[in-house]
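Just one chain is shown here, as structure tokens, and it is the form predicted alone.
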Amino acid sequence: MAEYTVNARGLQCPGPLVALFNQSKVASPGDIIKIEVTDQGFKKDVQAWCKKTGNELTELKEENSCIFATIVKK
């Protein structure tokens, strides 16, 4: 199992949505990526991409106007 932090900040839509699916594209199933992101539509973003992929979205949370959210690949 790896885990992988991608770090999207500054990129707005669809760009940390992107950068989220091409770093599972060379995961594993169960491996673990974190993503730190900035853009606020994010949120709904993820939650909606997990439900479509299959993926687990362990941790939602929001510190200091960043969002970090952790994926489990299934």
Second form
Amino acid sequence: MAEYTVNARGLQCPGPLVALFNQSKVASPGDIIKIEVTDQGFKKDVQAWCKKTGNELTELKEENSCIFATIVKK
Amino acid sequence: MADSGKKTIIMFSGELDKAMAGFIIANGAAAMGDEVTMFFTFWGLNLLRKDEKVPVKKGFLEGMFGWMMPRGAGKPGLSKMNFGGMGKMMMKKIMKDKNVNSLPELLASAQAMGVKMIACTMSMDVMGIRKEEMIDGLEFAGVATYLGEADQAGVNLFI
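Can I have the other form now, the form predicted together with the partner chain, not the form predicted alone?
Once more the chain from above appears, this time first in line as the rest of the complex follows.
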């Protein structure tokens, strides 16, 4: 089981989603993807993305206006 | 509601702001795992032209049209507050400062994610745009092809 970290700080919509999607494509089921995003819309977007793609959002927090999300690839 | 897993977008307009909206939605949908088809017609076709001039044989009017219209995704101005290009320059600067992807970047990203782009052959004919003048990776078809795709899509936009 691998763990990936994606630094999407500074990217604007839809950049973080594209980065997350590209990482999830090369990941295997059970792998963990951690992504850091400064685009404030991502907080809602990552939830919609997980719901749509069937991946699991296990953590979502915000620190110093940066959003940290942890996703488990299904 | 069932998830169609498919989106279709008609790119009719050629202005920077409108085209950006279309390409951001296309990129977002592709990133959500959807199959996306963009159908380019009329002014939208100019977004798919190569930046450089391609020597092709054209009639006088076709040549004039081709000369007057913007070539490629890096050229178009804004639909509002363009002020002869000043508005466009300001918008481009702000977007660059704020790290928003440019239109050519969004186009390349959409293509890389497998967004299908169809150029309308009828409007190409009317506007005198030849296949040789268009970027690679396009399909050339008409309204029936687009409608066939739209039938399966859960979202269909006209931009």
